[in-house]
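Take a look at this single chain in C-alpha cells; it is the form predicted on its own.
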Amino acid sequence: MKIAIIGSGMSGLACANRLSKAGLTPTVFDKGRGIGGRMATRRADGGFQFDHGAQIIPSETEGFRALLEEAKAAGHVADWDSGDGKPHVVGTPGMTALTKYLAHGLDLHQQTEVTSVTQTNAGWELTADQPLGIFDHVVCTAPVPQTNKLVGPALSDPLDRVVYAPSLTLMVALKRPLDAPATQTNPTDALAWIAHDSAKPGRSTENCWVAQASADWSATHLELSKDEIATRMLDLFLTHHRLDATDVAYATAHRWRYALVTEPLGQPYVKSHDGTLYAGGDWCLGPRIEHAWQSGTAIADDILRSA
C-alpha cells in the first residue's frame, strides 16, 4: 500500500510514525526546510536559540502521556519548572525535538510543495514542481485554507466552520540578564505570553526571550512587514521590562497566520467518500500539540483498519 502524507508537523508525523510501526512505508512531503510545523526552534547568528511557536507540551490523554514518557526516556523532552507552580514539558534541546523523535527512520521529503492532488483510475496522483507518483491513500495535514485548495472538493464534509486566530512572535536576545519571571502570562495584554526561553532545560544560550502577542493585537498588525512587527513588539517588550534598546543583542519576529484554532471541526479527521483521502490536523480537535497528535494517530488507525 502506497501512502502519501502532506505535512511534517505533529499530525503528519504522528500518522506516519503509527503507520511505520505497523509495517507500512508512508512517504511524507513538506514544503518547508525543517519538520515540526509550529513546534519550531529558530537558531540565529550569535548562537541564539528560540522556541518561536508552541511553548510547552500539555497532555491530558493516556496515549499522548505515554508518548511523552517514551520521548523523555530517550532525552527528547524534559520537565521544566518555570516557577509558575505548574508542571510543564518541553522539547530538548528545542521544541522540534519531539517531532524529530517521531520522524526517525521515516521517508521524508522536505522543500517539496505539493501543488495538486488528482484522483485517477490508478490512485491519487501528486505533483510538485515535478510528478511525485501515484498513491493508494493520501493524508493532508496542512492548515484548512491549504487543505481546501488541495483536496477540499474531494472531502465528504466541508471545513468552513474551522476558525483560526493568528499569532505574532518576537524573539529577542539581551546583552545582560533580566530579573523577571521565566513565564509571564496576561491574555488581555498586547504581549499575552513572555517566556525566558534560555531557562528551559537543555538550552545552550542565555538571555533569549520569546514574546507572543494576543490574538487581537496579532490580527490588527498581521499584515505589517516582519521588520515593522519586530519593531513594535520590541518596543512593547522593552517598555514592559524597563529596558533600553542598547540592551538588545538580537531581535526578529515571526508571523503565524494559522496559529491557534479557536473553533475546531469537532472530529478527529475528514475523509473522502471512498475512504482513500484524509484530511486532519490540530484544526480538527483543538489548538494543542496533543490535539494534532490525536488527529494524525486516528487517521493512521483508520487506514490500518481498512488495510
Ligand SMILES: Cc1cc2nc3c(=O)[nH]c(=O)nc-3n(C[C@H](O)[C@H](O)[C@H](O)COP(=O)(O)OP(=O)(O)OC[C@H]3O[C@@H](n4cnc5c(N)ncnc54)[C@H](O)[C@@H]3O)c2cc1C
The other form holds:
Amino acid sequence: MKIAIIGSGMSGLACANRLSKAGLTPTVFDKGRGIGGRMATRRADGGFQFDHGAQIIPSETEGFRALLEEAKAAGHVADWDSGDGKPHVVGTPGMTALTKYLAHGLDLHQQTEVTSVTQTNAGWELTADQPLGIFDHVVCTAPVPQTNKLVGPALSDPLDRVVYAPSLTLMVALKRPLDAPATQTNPTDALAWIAHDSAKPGRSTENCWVAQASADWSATHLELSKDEIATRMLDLFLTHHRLDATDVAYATAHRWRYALVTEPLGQPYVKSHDGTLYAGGDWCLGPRIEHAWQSGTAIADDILRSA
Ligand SMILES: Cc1cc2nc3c(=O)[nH]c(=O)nc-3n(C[C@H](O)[C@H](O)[C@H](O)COP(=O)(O)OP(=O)(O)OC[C@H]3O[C@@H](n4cnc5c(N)ncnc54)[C@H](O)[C@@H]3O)c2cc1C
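Since we've got the form predicted on its own here, give me the form predicted in complex with the named molecule too.
Following is the full complex, with the preceding chain placed first.
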C-alpha cells in the first residue's frame, strides 16, 4: 500500500512512525528544510540555538507518556527543572529531537512543498514542482488553511470552525548571564512567556533567551516586518530586564501565523467519503504537541484497520 504523508511535524511523524512499525513504508513530504514543524530549533551564527516554537512537552495521556519515557531512555527528551515548581519535559539537545527520534528510518523528503493532490483512477496524484507519484492513501497534516487549500473539497467535513491564535517570538542572545527566572509567565503582559533557552538540559549555549508575545500583542503586530517585530520585542525584553542594547549579542524574530489552536475541530481526524484521504494535526484536538501526536496516531490506526 502506497501512503503519502504531507507534513513532518509531530502529527505527520507520529502517523508515519506507527505505520512503519506495522511494516508499511509511508513517504513523508515537507516544505520545510528541517523536520519538526512547530517543534522548531533555530541555530544561528555565533553558535546560538533557540527553541523558537514549542517550549515544553506536557503530557496527559498514557500513550504519549509512554512515548516520552521511551524517548527519554534514548536521550532525546529530558526533564527540566526550570525552578517554577512545575516538572517540564523538553527535547534535547533541542525541541526537534523528539520528532527526529520518530523520524528515524522513515522515507523523508524535505523542501518539497506539495502543491496539488488530485484523485485519479489509479489513486491520489501528488505534485510539487515535479510529480511526486500516485498513492493509495494520503494524509495531510498541514495547518487548516493549507489543508483546506490542498484537500478541503475532498473531505467529508468542513474545517472552518478551527481557529488559531498567532504568536510572535523573539530570540535573543545576551553577552553576559542574566539574573532572572528561567521561565517567566506573564499572561497580562505583551511578553507573555520568557524562557532561558540555554538553561534547558543538553544545550551547549549559555545566554540564549526566547520570548513569546501574548496572543493580543501578536495579533496586533502580526503584519509588521520581521525586523520591526524584532526591534519592538527586543525593546520590551530589555526594558523588562533593565538591560540595554549593548548587552545584546544577537536578536531576531519569528512570525507564527498559525501557532496555537484556540478552537479545535473536536475529533481526531477527518477523511474523504471513500476513506483514502485523511486530514489531521493538532487542530483536531487542541493546542499542544500531544494533540498532534494523538491525531497522527489515530489516523495510522484507522489506515491499519482498513488495510
Ligand atoms: C510559538 C509556539 C509555541 C508553542 N508552545 C508549545 C508548548 O510549549 N507545548 C506544546 O505542547 N505545544 C506548543 N505549541 C504547539 C505545538 O508546536 C503544535 O501543537 C505541534 O507542534 C503541531 O504539530 P503538527 O504536526 O500538527 O503541525 P506542524 O508542526 O505545524 O506541522 C505541519 C507541517 O506541515 C508542513 N506543510 C504545510 N504545508 C505543506 C505542504 N503544502 N507541503 C509539504 N509540507 C507542508 C509544514 O512545513 C509543517 O512542518 C507551540 C506552538 C508555537 C507556534
